[in-house]
Amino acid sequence: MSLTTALARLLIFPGLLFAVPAAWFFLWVERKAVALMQGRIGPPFMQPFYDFIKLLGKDVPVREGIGGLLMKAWPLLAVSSAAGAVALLPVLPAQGGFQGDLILLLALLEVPSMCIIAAGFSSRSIFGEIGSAREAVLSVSYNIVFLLAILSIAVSQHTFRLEALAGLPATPLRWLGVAALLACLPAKLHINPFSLPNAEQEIYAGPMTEYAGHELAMWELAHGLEWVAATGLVATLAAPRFALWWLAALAFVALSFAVVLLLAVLASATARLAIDTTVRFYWHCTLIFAVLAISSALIMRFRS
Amino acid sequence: MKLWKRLMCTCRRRSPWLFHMNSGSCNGCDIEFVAALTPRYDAEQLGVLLQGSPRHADILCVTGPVTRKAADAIKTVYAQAPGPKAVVAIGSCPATTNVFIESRTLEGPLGRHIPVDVFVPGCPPRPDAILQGVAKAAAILAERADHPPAAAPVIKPDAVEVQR
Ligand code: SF4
C-alpha cells in the first residue's frame, strides 16, 4: 500500500472525513432511538454536532502544571487511537501495510479506554477516581470475553488480518464469537445496562467531571469515533461477502446501522446495574461462553 | 469569522446543558423541574440535556430561598461553570424567598449571590412554564458575545428586602 492510498484512508475514507460525520450520525441515532422507544420525539438530526461546536466555544478552566498538561492529553490521544481503529477497517480491498491487522486494530479500540482511567485520576476528583477505578475493574472484565472471541475466531479461521477474515465463509464458530463481541459491546461504550464509569448523576460525570469545553468536546468525539469502530469491527465480521465493492461498503454501513439500533434498544430496555453484578456477569456467563469458543476453535484446528 | 459567529450563536441556543442546583427549596420545584425533563415533556427536542458536573453546563437552573448554609455553594458551583452560561431561578423562592421571607436562615434572594438571567415564577411552576423559562435562557446564552461581563440582576436586592 502505497503512502498515499494510506494517508487517504486515514483522513478520508473509512477514516477521518467518514468517520466523524459517521460518528455523530451513530450518536444522534442512538439517542433517537431511545426517544422513540419512550414515544417523544427526541434531538434534532445535527444535535451531536450542536453540541460540539458549542463545546468548542466555551471557556475552559486554567490548570497548572504536568496535571494540566496530560489532562489535555488525554482525550487527544483518545481521538487519534480511535480514529486509527475506524481508518484499519477494511471496508475497501487493499493489499499490505496495516491495513486489516486484527491485533493493532484490538490495541487501538483499548486506548481510549485506558485515556479514560488515566484521566479520571489525573483530574484528582474524587469522583473521576471513582469513575475511573470502575472502568478498570469493568475493563478487565469484559476485555477477557472480548479478545477471547476474536482470538477464537481468528484462530479457527488461520488468520489474525480482518480482511482475510471478512473474505472467509462464516462458520458456526464465527457466529458464536460475534455474539460473544456484542455482548461485550454495550460495557466497551458505556451504555445502559453497563454505563457504570460515566454513571450520569450518580457519580456526577465520572472522570470525565472536571473536563470542560474544547477537552470535552474531543471525548464526545472519541466516543462517537469508539462507536464506529466498535459497530464497524462487529459489521466487518459478519458482513456478507459482495464482489462488487459498492456493495461491499453498503452492506457494511447498513449492518453497523443495524447493530447501533440494537445497542440503542438494550440501553433503552435496560437500567444501569451495579458494579459486582456487571463483573459477574462477565466473568460467569460470557467466559464460560468464550472459553469454549476458544477451545473449540483450537481443537478444530489441531484436527485439521 | 462572522460565519462561524453565527454558526457559534446557533449551537449555544440549540444545545442547552443544564446543572440542577437545590438552595434549600422545599422540594416542590425541584420535583417539578424533573418533571420538565420526562419523556412525556420531551426537553430533548429542545437539545436539553441535564449533566452531572457543572463544568459540562451552559444554564443553571436553581431552586429553592438561598440558605445560609447553600450561599456559599451557589457561589461556588457558580464560578465553576464555564463561560458563557446561564442562570434560570425556578419558582418564586429564588426570586422574593417566598413564604420563607422571615426567616433568620436565609441569605436569599438568589440575586443577591449571582447574577440571574431568568426567573420563572409559580410555586411550583408548571414543567411547561420552566422550559420557556430554559428557552429562553438558552436565546439570551446565544445572543452573549465570548465573554459577557456577568448580567445584572433583573431583580434588585434591595427592591426585596423586608422591613424587620
Ligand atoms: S417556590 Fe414554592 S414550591 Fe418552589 S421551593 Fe419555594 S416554596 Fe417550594
The other form holds:
Amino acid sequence: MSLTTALARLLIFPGLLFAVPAAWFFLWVERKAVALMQGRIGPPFMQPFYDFIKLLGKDVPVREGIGGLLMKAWPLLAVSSAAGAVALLPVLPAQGGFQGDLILLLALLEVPSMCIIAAGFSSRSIFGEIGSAREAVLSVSYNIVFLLAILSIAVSQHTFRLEALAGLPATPLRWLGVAALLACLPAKLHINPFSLPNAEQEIYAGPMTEYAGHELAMWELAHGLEWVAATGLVATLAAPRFALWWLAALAFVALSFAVVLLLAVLASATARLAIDTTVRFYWHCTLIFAVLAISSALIMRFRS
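What would the structure be for the form predicted on its own, given that what you showed me was the form predicted in complex with the partner chain?
Coming up is the bare chain, nothing alongside it.
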C-alpha cells in the first residue's frame, strides 16, 4: 500500500471524513430505534452532534499530577485507535493492504476497551473503578469468542490479509464466524443486555463518571467510531465484492446500517444481565463455537 493510499483511507474513506459523521449517525440510529420500540419519540437527527459540540464548550475539572495527564491521554488514544481500525477496513476494491493487517485491526479494536479500563482506575472514583472492573471481566469473556471467530475465518481461508479475506468466496466456517462476531458486538459496544460497565442506575457513568467537557466529548467520539469499526468489520466480511467502487461503498454502508438496526432491536428487547450471567453466556458461546468451528474445519478438510 502506498503512502497516498494509506492517507486517503485514514483521512477520507473509510477514514475520518466518512467515519466521524457516520459515528454520529449510527449513535442517533441506535438511540432513535430504541426509543421508537419503547413508544418514545427519541432524539432529533442532529442530537449526537449537538451533544459533542456542547461538551466541547464545557469546563474540565482541574487535575494535577500524572493521574490528570493520564485521564487526558486515554480518550485521545481511544479515538486514535478506533479511527485507525476504521481506516484498515477493506471497503473499496483493490485498496492494497499488507500481510497480517487483520491482526493489527484486532489490536486497534481492543485498545478503546483497555483505555476505558485504565481511565476508570485513573479517576480514583469508586464508581469508575467498579465500572472498569466490570469492563475488564466483560472484555475477557467476549474476546475469547471474538478472537476465535476471527482466527477461524482467517485460517479457513488461509490468509490474515484483510483485502484478500474480503475478496475470497464465503465458506460455512466464515458465516459461522460472522455470527459469532455479531454475538460479541453488544458487549463490545456496551449496549443491552451487556451494558454492565456503564450501568447508570447502579454506578452512574462507570469509568466515565469523573469525565466532563472536551475529554468526555472525545470518549463519545471514540464510542461512535467503535460502532463504525465493529459494524464495518462484519459488513466487509459479509458483503459481496463489487468491481465498481460506488457499489462496494454502498454495500458497506447498507450492511453496517442493518447491523446497527439489529443491535438496536436487541438492546430495546432485552434487559441488562448480571455479570455472572454474562460471563457464563460467553463461556458457553465459546465452547459451542469452538466445537462448531472444529467440526466445520474437519468437514471442509475431508471434502477437499
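Positions refer to the first chain, counted from 1. Fair warning: this is a prediction, and the values are worked out from it, not measured in the lab. Just so we're on the same page, rigid core means the largest C-alpha set that superposes within 1.5 Å between forms.
Item checked: Threshold 2 Å Cα movement between the two forms for A290, core superposed -> After core superposition, the displacement of the A290 C-alpha between the two forms reaches the 2 Å mark, so yes.
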